[in-house]
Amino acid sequence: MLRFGRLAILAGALFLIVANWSYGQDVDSVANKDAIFARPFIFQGNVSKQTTTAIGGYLEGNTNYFVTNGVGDGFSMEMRRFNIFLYSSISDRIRFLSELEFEHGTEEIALETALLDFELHPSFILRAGVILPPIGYFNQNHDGPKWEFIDRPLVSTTILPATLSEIGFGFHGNVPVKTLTVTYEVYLTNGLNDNVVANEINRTSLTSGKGGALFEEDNNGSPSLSSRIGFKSRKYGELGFSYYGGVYNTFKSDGLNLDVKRGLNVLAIDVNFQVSRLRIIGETAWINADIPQSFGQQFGSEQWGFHLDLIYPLSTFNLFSLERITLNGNFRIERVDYNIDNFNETGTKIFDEVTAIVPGLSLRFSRSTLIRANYRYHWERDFFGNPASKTGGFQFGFASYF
């Protein structure tokens, strides 16, 4: 975990540097913790006019044209998501929120959120239900219209298991400290299951460890802990530190011991800064998991990854009756390493990693709606470190709240 300590110090230093550079800027006023309520259908453009009951959602679709090592499947169109939100302010201190997601039409239907917040005090709010554990920045802030890129970050979706929804309860709150708002979240949830390793992709995968059955019961009777502390400044942005951990395997059944308890630990750092007109969004995460030796060396006990998004407004203009359209230039670099271990026999590095760059443009009509175009190029090395498989392609798409 020395790598995490160094990155934590670096992130803190970066936050202080940006704080000195970005004076006078006004970044998003809502902390990442409260992103699930910072949606247009609730506030209707004015945070002082929160509705009592509301229905809304978002949709996103895109085209794909990719070629891998000179071979492609041609041009296709994709309707990725159609999500429906329900919200109700039950009383001054109690509110409800839910999100139902339809992916690729009705190929996958999932309940992503169904929670109640009981506000005892702004610094102490009880939350219970189907929640989004605060693993990094993306899991609670994943709505398509908020992002300038068509594909979600690899570190958030293949290292971290976003979008992760779990049943549980806990506390969160905002604590003002001078010019900062310190946010915290602590939850107990059912956690991930045996499919972290018992999966079809033949590698350690927290994403595979998700499952709808976990809304009913814990597979091992040992809750997982998730937590995040964030430091939010209206001028400078937000810096967050997250932890998620617990036992993932079914170690006992009907009183019989099947295995030892096998745990996993996840650490993440996320940043959302503004430097002059340049917005910087990034997330890095480390995973350490106890893997049974019988699964083989392709199941890494350690994984790591990061993404860094740079978003810069190139121009603002009017087009016919549409006013104040912003043209953004965007660039993402990302890398994931699914197996940081070394081969037992030789001591040499195990590979199984992906690196990608994604330049692009986006036309943002408002905070709710945008059209975006990306060129994605990534190279992937297999378990043995053979020459990289190279993929490049274009994507064009849209996303909008309603």
The other form holds:
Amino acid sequence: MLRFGRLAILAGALFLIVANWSYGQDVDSVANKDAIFARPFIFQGNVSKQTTTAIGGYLEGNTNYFVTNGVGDGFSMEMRRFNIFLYSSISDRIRFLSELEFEHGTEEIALETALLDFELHPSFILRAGVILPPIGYFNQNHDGPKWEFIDRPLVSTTILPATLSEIGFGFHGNVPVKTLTVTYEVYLTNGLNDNVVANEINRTSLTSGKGGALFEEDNNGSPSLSSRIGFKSRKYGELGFSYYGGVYNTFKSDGLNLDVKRGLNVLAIDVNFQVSRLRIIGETAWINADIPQSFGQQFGSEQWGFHLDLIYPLSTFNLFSLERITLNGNFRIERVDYNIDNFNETGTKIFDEVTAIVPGLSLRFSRSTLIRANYRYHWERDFFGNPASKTGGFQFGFASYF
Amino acid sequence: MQGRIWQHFLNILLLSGLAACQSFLPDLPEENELLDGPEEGLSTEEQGIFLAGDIAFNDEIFTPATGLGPIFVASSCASCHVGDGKGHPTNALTRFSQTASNEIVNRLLDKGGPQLQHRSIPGFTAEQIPPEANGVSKVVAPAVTGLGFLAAIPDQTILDLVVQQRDEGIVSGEVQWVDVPGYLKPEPWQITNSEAQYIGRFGKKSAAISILQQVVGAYKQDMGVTTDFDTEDPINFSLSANQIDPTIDPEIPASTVNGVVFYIRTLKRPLPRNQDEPSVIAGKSLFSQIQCSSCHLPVLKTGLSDISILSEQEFYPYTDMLLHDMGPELDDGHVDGNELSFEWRTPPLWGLGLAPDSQGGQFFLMHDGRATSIEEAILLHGGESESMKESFEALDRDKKNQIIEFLESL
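Okay, that is the form predicted on its own; can I get the form predicted in complex with the partner chain now?
Whole complex next, starting from this chain.
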């Protein structure tokens, strides 16, 4: 109770400051769909007009000090990501973009994006290659320097499978409707695989269903559909609705029937609003999956989660030769429920849930570079709903495009 | 001088900052509020082995690629033994056999007995209880804390209790004599009968002689994971004897099994709470007065052990490690070994008060979790414990509550 009081005071103080110091931060001028091209190195490449190809990337790292139920492993530093972008404007209407990710040094190296866009018309652009399916807001807009928080949202990474890269094709476009820009995207991809259930997490996990082998061949010859429609206002921001679905299991191989087709459906709603100087970013997602009964109740057929980020510019100032540094006050609340069901045996609720709050501060040197500090406290209840395991900790980090 | 002032100022600021930060971090619960953690006094080397076993027990989740199945009940040890505590009915094991007149007729080993694997990996079919099985027991996983102490009780102590109980005439516990699997080398102090069987002490019906046998059995029967000790996967015989998963056997090495065995042996004893509360003291006295302690024996002592902290230790498990007739209410008709179907081993009561912390916030007691309160569990006692149950029922509400508070304090 006392701790709740402290947190409430902290949050209250933050927003009292916010109410008195407010310096503007523009709402994103690009739609979420085009976020992958809203990267500084591409702007700079275009400005110079000296080359049709640009190289860039970003780097992010942080410190961690976490304690779970009074026990911690001390202070550690984490090299999160070093990502390299390569962009090429092949012609006026054809462009190429790729992203190569090095996570935790060389622990995980992944080709996150390698796509070609053929612009037949701004309202109809063909896209093919390794794409980022538009599930919610985060998957296409995941660059570290864009976010005021060190950890990625749980709903985006553990309910939705961000960052999800898939080989596929489809089309997208922008359609102006009065004062709004309506953006749409529709793609077919290879989809996810059997590891949605056959995984080491011991729960239904779309994140585990990603697989490098799917870049070569679909495991079931049945493509998945991903789509998103967004409504963007220059004044207020963007609201998006997305759907992702398809068969995930290997139901047939070499002409032999191995299982019935097992599908999954994902619905997500995302917001990126600007209310006065307060920026609101959020995403909620619901998943329904056909789980083999033989996997038991540990594997839920429904999952749900959300995150809501509030970002407020507290002050803008100059520091030595660095000009117009913005200090933001930030607050995130998030919750995920990995198993929305009741036990067959007892009729009581299945838990497997995490709830977290993350107040923090960030110093933005520009749109490209920031340092950020977070305090994170989360409550995790296991499958049975035993008393929550409590984790609290502090993080300090940096992120920058280059 | 000014530099020193600044240094002091910065030091104070740093310390204040750390102290302030610390107050925002979750506190360590009281030691007696947790079941997990090692017994005090492990050497540095032993702590390393404990940690390896802890990871294998609590963190390792098997998948089809790492050996799970082909048929199984759970994919990790911790699925059933959350926080090393009692299990939840949803992960209860189903044991079955064919019996007549409370004795075994057929263990149905060629029909998937003695345990049902009701889950399967993709491409395989889970088992169903064969129609021949007329004895079916659901068993909720027990807490695994303090098992090292129970394993270190000399066989002679257990046999002496059988004699003592016969002499006293209140209850009459029996031991379960168990055939020794080939991989198991009994300790020199373990006593054998004329049929080269040894005393079982683990499992609801004392079907396992040692923690090693229990762990090897759990890897195979619960998770479908083969080990150096037992290299055969469980098979759904109703389909085909060829229903074996493609993972190379053994799926885990002896070192992992031994690490888990060491971890379980050295898990701390559940620590009692509120022992100075008058109601707990009164409840403890009543517990003995109505003779519950005839079976739920408060104190036992270990013999010599290869782990020094387990050697010659007095401890308070509230069990006699013997099988007792528990009456028709708890007779599921299933037999695991040489016992009768209504006989169950006295479960240790230590850690009982912490059971809800691993059972989703409520009690699921007795072998199958059918009792959702301590009082309900007491009232399900029968057979040899019938008179104790009646004595409990005859107590007034306050005294009943004192007994319950005492049991919750364990």
